[in-house]
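To begin, one chain is listed below as structure tokens, in the form predicted alone.
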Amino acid sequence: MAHQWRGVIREYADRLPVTEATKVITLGEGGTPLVHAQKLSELTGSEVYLKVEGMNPTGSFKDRGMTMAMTAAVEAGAKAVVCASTGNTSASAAAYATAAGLKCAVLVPEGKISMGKLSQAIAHGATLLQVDGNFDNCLDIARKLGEAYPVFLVNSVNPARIQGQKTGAFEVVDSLGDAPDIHVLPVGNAGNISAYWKGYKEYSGPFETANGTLPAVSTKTPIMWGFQAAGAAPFVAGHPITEPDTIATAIRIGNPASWDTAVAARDESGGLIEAVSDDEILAAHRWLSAKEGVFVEPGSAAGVAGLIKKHAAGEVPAGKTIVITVTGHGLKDPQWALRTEDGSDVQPVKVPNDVVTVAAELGLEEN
């Protein structure tokens, strides 16, 4: 019988803090493709898959958490929501607030957000304020607004966001039939690595709910590998970074909100959180586009950059199943696709209005 995907809350309602009476705010998020990465598999000798989160309604993984956060906001009787964002959260919050009929205020760091994401937040009617500071300053203000004023905070410090994002792990297991051996993610504010680990743990053992105990779905949990941009790598440094700096705007965060849970995900899984350079991120960004057919924003390529780097160091085991979450669509930050490896702009080849010349330029010969 045909089944229409209903969004992550209704698909996994038995594992989320909702009831049949809950008014669910959804745009049909989740159910994203798990794409076999043929070239990465050939490179590493393992079976590598990409969880393509850019296929969510606003083009990033943030929609998984936002459906839960906005549902919780409506349940709490909120009239307005607020978030701090490097871009994707603002796009998602604005869209879901519109669906919920709520006002949305977005705080973004001045000059440090891509136009693709900024345009989404504006298109959905959010009130956008550019703060003279970085993301961490924006989040500090957003927290204080949520504490002292009648607005509902929808950043990943809100536990509802993590509840929604954990469904990514459920989908991976449901697709593969079991958990992978290694799960790789970019790490910025660290909510996603925390959420995936939560999801994998809940799927691997009996899960207690208000309505009883759900059986295990998977037989194991994966090792969690997280990768930060070198200029914004507080987990690697062991302390917050005051002035984070990277071309990967989505992970340009110096003091992650989900610090403790990300460290727990790393340590409990026997995993790691390491850094990759901007050059390595852009090389992985080009790899995905040119070799796998998957177009992502630079921050999303950090996990792929990490896997390639670990393989070059001889530290990726062969014969394993590896999943990499690529978190946002390439159209979020398209200018990087228009640059060559040497940093110059891509220029189209101009040809006259003549089929013979066009064929010659393409290296084609007549039949």
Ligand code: F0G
Given for the second form:
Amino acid sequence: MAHQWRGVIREYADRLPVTEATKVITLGEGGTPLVHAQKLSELTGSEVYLKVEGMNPTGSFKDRGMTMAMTAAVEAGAKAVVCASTGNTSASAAAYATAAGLKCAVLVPEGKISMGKLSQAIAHGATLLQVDGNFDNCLDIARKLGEAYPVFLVNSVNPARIQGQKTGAFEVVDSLGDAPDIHVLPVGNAGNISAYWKGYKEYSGPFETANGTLPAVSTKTPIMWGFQAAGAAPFVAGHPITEPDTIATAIRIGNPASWDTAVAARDESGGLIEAVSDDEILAAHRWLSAKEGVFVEPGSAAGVAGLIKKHAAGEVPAGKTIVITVTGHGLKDPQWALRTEDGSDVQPVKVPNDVVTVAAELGLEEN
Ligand code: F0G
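May I ask for the structure of the form predicted together with the named molecule now, the form predicted alone having been displayed?
After this comes the whole thing, all chains and molecules, with the earlier chain placed first.
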């Protein structure tokens, strides 16, 4: 039977804080592909899968949480929402606010968000303010606006966001038939690692709902491996960083909001949060597009960079199942694909409108 995916709230309603009466704001998020990564599997001797979150309606995993946050905003009678963002949250908030009929204001660090994400927020009619500061400064202001002004905060400090994002873990288990052995993902504000861990835990044991107890779906929980950009790695430092810096602007964050829950995810799962350099991130970005056929934005490649780095150190076990969340689409920030490994720009070859010259340029001989 054909089944049209109905968005994460309706698909997982029995495990989310909603009721039959809830007016759901959705753009059909979730249900993203779990792609077998052929070359990473060959490299590691484990079965490696990519959870391709760029396939969400606004091109990142943020839509899973935003459907819940915007549904909660409408339920609360809000007229306007606000968020701070390195780009993807603002794109998602702007789109979902439009679907909900709400006003949306977004605060982004000036000059540090990609053109694709900036255009999304503008296209969806959000009021976008570029703050003379970094993401952490933007989040401080957004929180204060939410407390003292009539606007509803849709950053992941809002628990509705984490509720929605935990469905990523449900989908992985539903696809594989059980939890993987290791789950790898980039870490910035640390909401996503917290959300996946919550989802994996809830799926691995009985789950109490208003309508009774749901049985466990998985037999185990994975080890969580998080990776931060080396210039923005507060979990590795063990304290907030005041001047975070990385080319991976999505995860250019020095003072993560979900600190305690991310540390709990790491420690309860027996996992780790480590750092990868910008060069390692760009190499993984290139690996994904050139070897696996999956185009992501640089920040999204941090998990893959981490796996490759751990493999080189002999620390990736063989014969396991490993899932890596690749968090956002490559078209969000395409400029990085147009740079060669030595840092120069790729120049497409120009040819005249003539088949013989084109064939010669392609190295083809007439048959
Ligand atoms: N990958 C991408 C593409 C992101 O946009 C983000 C966060 C992360 C990874 C990190 O996830 O914050 O849950 O640890 N982007 C936020 C934003 C901060 O504003 O779009 P996290």
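Everything quoted here is computed from the prediction, not taken from an experiment. Just so we're on the same page, rigid core means the largest C-alpha set that superposes within 1.5 Å between forms. Positions refer to the first chain, counted from 1.
Core-superposed comparison between these two forms: CA of Pro352 displaced by 2 Å or more.
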